[in-house]
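Form predicted alone, single chain, as structure tokens, below.
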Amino acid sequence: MNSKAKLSKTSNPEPWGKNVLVEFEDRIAWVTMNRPEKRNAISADLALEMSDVIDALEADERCGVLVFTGAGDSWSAGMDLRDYFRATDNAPPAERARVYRANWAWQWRRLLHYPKPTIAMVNGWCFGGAFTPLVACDLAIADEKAVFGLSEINWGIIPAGVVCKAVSKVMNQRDALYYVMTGETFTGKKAARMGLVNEAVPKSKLRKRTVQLAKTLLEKNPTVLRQAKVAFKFVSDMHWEEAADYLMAKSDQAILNDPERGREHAMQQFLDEKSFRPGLGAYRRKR
């Protein structure tokens, strides 16, 4: 049975329930941005709550994979213009910086190298600043009719924060510049073709496909999965020699820290028992 947290912080010690909802199901934590009346625009309050949520879920045994989605018909319309523009226009520089730091804290500083697997399930509108947490998630599945857009150019501003950096990591330069410069929208199906999301499926199959992907990740050795995804993200900005040395050290670290001794069991099953063939399935984990 699913257990959904919707209580306020005053009556629930768990740090969610207002701007962010959390639902646990078979070790999947469904993390929902909960401002449907604003198309889940990211306010300062949502950012602060989200930081607390992902910190809490890191140590929560009910959570093996995090899935980020949005309430209603949107993933997120991007940054809340009142909180991040109008309200800070005349604010002291220190206050303006504090508001922006709260948002960066979860969107990429925390989420980009989060120790547990993360999936963005894009169920509708995804605009502007919402591209950053989308890219920071490890994997992404979208409704094929979801609407994406870098519409900042139409507002007389640029895709700021680290949005341009984020899209440059997953989209090629021609595609990224086209949408940065035109402000035109595109569908989930086009987002998949450009590499912004892994795949796009009909809305009726979105949750089912996301659950399937999450369960695949839950079957993996969690220590090795964590090391593999973190290693990949770091080496993408390294030179070859640096990457070679780092990956060797990371491999040793994974073996040292793995309580399941996965490498040892896999080698035994492949070389000695002849019961495991890489590429045709995973080794049998001893948990």
The other form holds:
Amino acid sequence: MNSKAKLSKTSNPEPWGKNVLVEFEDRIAWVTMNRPEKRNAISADLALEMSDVIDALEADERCGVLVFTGAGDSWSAGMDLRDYFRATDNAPPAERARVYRANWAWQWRRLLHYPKPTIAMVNGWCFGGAFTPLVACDLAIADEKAVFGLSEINWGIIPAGVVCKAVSKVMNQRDALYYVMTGETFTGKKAARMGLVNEAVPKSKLRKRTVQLAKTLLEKNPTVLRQAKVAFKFVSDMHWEEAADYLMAKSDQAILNDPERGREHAMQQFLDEKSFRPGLGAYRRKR
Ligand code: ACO
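Next up, the form predicted together with acetyl coenzyme *A (ACO), please; the one we just looked at was the form predicted alone.
Time for the whole complex; same chain goes first.
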């Protein structure tokens, strides 16, 4: 056995189980922030573990869609003020940089352009730094009574990390600034009205609706789904000319990389066989 093989054998293939739990069900990976006694506040250990979990799930065939949720009655109470801020304030710069990097890695560097579809299932409290992974997930469904807040102003700090940037992507300026400046809370129902989440549903229907959405995503051509979501997110920061050129290249890439040759089958079924209406549903996939 060469040294490379030894290394992969000794490294833990499933890096979850402590601050993050993962369960698989019908190709949905339920990724649970697991510090309920601290309202799932994001500690350095949680960030490091989550970073590894996200990396591992990218290659895990049991996972076609990731759903991020929280243990207990919270999604996440944001950054752990004791563990992340106070404990690292006087830490050596390299250590401080390491834990901040781990947090940025999972919260947006990886999640924003993650190759698999991601859904935030907001089951309760959602504050401050937790807005970044919330926005970085592709889609979000909330308990209509979940409580959200950009509470940083109440702490005497600004919504940093990239929270301001994240909310500016999905909320309009008036709404975002209102909550950035007042620190008031709002419900899941209001979050849906403002476009911070896609939908708000009663708690009793939250999981069922999330599963339904995940199953819809699992039915799609995964190659094209990946390219579509990544392309959408990248072009929002591009000029029109750049976007047009990039999308043309991305479109070619999706076609070339698609083992199902979906575009070809769809055109055949619509133009030649006249066997489906693309406006009303998907082509028959040949897997
Ligand atoms: N950082 C560190 N510890 C936290 C955090 C947090 N963000 N949120 C909750 N906790 C801890 C509490 O200190 C407490 O710990 P203890 O049992 O050791 O005393 C435990 O979690 C439970 O908290 P309570 O306040 O008792 O829970 P309650 O259910 O009454 O209230 C609520 C929940 C509203 C979420 C409250 O904990 C709260 O306001 N938390 C802070 C939320 C916030 O402002 N987050 C943004 C942080 S700033 C940022 O993310 C950049």
